[in-house]
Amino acid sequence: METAIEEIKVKSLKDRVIDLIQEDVPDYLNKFVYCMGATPLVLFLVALATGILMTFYYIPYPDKAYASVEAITHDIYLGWFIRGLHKLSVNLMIFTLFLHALRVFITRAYSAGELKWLIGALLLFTTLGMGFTGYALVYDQVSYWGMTVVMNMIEEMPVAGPAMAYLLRGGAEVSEITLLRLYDLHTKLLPVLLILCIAAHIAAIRIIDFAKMKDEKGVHLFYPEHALKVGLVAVGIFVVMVNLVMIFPPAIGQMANPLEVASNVAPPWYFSAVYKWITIAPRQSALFALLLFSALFVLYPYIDRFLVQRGFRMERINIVLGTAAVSAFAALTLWNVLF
């Protein structure tokens, strides 16, 4: 009897994986520009093995943080290579994401489920976070003289800035305990709240389901069709991401000088339009603004629907506020990369 009784719990555990695997997603998956969704993930997963290796290596104090990194690139076995994927995932995961948050934006995507849009927002400041923090680790003279000027940038924001840059940097200097702290930012804390927001943002999507799309209604099974699909996306990027780092190795610069300002100091690429616009703009107004936007990024959705119910189109609003948005990006990053 109690034999009976568990083979029908098995079967009914068996049944809800099947149930769950086998789910109907929208057949507009199908097309690329809007499963990008899937891409982060897919580049989450490299950078998170990546990394995991380089920690048995790398040593987070400031007189060996550079000679660590020197020899996962030089000395160790394959480090050159582990490095470039790290190196190339995240930076590729912040452009997917800045893609998909268009996407989702010019199609209105987030109308379907305001807390998706903001589980989103999160994990692409989360993102970014990750980014900077990973930047500064290599600790030579670019990525030090960088991290410091981030630094400045975060203190002069207006209310928080100053304890949040005093935090940061474990006092009112860059020192040996800032790297130690962005060490752990990088490799516990953010890789942490990362999963939580994939996480979320998946559980999110299962509860509120896909948005709507004009004229896509027809379905389609998410195990086999679906998966397959999404695992020769991954095994292209990561066809396409063994190549560029053959191609282009991973370098070093010098090792960190205090005491000498790098010649070409520049912040990481995914923060050189904000340094150009607070370089060219009064900053405290340049910094407002920069508050302001990210304010009205993360609750458009509700502006949105705001609008809706007074008549506005926004469809049209949004392909004009984001093609702007992109024109003014991409023309700040190459002003400041050129200039």
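Numbering follows the first chain given and starts at 1. Take the two forms, superpose them, and find the largest set of C-alpha atoms that agree within 1.5 Å; that set is the rigid core. This structure is a prediction, so every number in the text was calculated from the model and none was measured. First, how it differs from the form predicted together with its partner chain.
Core-aligned CA deviation for residue 176 between the two forms: less than 2 Å. Remark: with the core as the superposition reference, the CA shift of residue 191 between the two forms stays below 2 Å. Superposition on the rigid core between the two forms places the CA atom of residue 159 2 Å or more away from its counterpart.
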The other form holds:
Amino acid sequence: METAIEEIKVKSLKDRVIDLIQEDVPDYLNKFVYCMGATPLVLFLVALATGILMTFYYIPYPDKAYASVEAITHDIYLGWFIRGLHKLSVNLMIFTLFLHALRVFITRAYSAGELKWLIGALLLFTTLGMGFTGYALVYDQVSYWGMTVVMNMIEEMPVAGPAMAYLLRGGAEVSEITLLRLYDLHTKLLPVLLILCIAAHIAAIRIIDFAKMKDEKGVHLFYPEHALKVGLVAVGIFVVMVNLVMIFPPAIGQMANPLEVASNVAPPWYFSAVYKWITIAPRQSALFALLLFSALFVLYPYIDRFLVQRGFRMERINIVLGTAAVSAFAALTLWNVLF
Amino acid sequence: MGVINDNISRRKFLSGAFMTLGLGFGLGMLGMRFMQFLSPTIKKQRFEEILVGSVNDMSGDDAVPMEIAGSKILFLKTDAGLAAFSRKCTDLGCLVGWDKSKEQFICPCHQGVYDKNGKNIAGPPPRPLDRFPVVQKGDNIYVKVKVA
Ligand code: FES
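Next, give the form predicted together with its partner chain, keeping in mind that what was shown is the form predicted on its own.
Below, the chain from earlier opens the complete complex, with every other chain and molecule after it.
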């Protein structure tokens, strides 16, 4: 008895950390749809490594930015490969985050784990911010006019909008200061925020525990079983990515020209739906709807709890809402691509 | 006994509250100053009349694009004489171009359309194109633009 207490007291920090990591993980993680969380993490690590590499060549100044991206793409040894991996990993990361959020939404895994959902939502928005600031840095036509339009959109937001737009732009017009600020956001502030979010998200899962699924009781060890499985998935993803980059090497658009708008300034696919939406809906209501949608998305676990107390059957409602959201996203995206 | 204890805990609480408040205030001030550092001061702008050409140069029917002191301008003959339109779309600030065959200003960003008098007729733009005042002195044409 005496020794047991002594043992607990002297248990080193290292052992305690190991205990925390080594907690059992539920068996349902073996199913493909449930392990969509580790995938974006792997993709983020790829984006991080390739991103750091590119900062050694990229020059965040209007006259030089486009040329340096072009040099990375065409002149520097393996530059196309690094940039291709970076671009692809971000695209896949956003895609898998969407899938992950959708899975959590449909299975209502956020209940009894609201904190995980809140951190996850922040993580998703930060990743989208990384996407926007990232493609702004290329400094082609899509970057330049994308920057202009997004800054003006922020300016139209109520209350803090104008001040925030001014802060981001560093003035009344898009200029070299804007590019530098987006570069700082993309390579310093947002990555730090993202890493904190990821750490907090994982810590929350460890502390609050994985979501309880009905009829899913089994557990297995984190290491070696689960860790090796994630490693296997990571290797698989990497093989697919290397192939995709070789088959579709990264391209670069026309250089930014403040005196001429290209006929097509559509953003990457993950913003296509929003882009189409603000094109077809009246400006103020379109922006308001976007804000409202984001707010509802972030607060959904609480809305769910509120409705459950009033006897609504959320399983059904979530399936209907999830299907509607995916269809709307897909329809707007296709509409934008095809017309 | 209890009274004494209470006093001590209350004193502790008060001093703690003061410290927190002071620290919060100080950090808040610092944060605000940092934000001010990052927001560039808005420069006072004045208007100046700038010579753009003679009446003969501008007599054609075609739109003439020009960049004057940072303002992107399209000169065009309208029903009410020569006008200097700002090319900045009134929707979200893209650049409008002149479509000669349709006699319309087109913004490619969200398909905004303006007629030849600068009136918004389709798409998201909420108001007509901005105009710069055009002044004619003798044979010379001046336009009034903001200069830094
Ligand atoms: S910016 Fe011109 S239509 Fe939107």
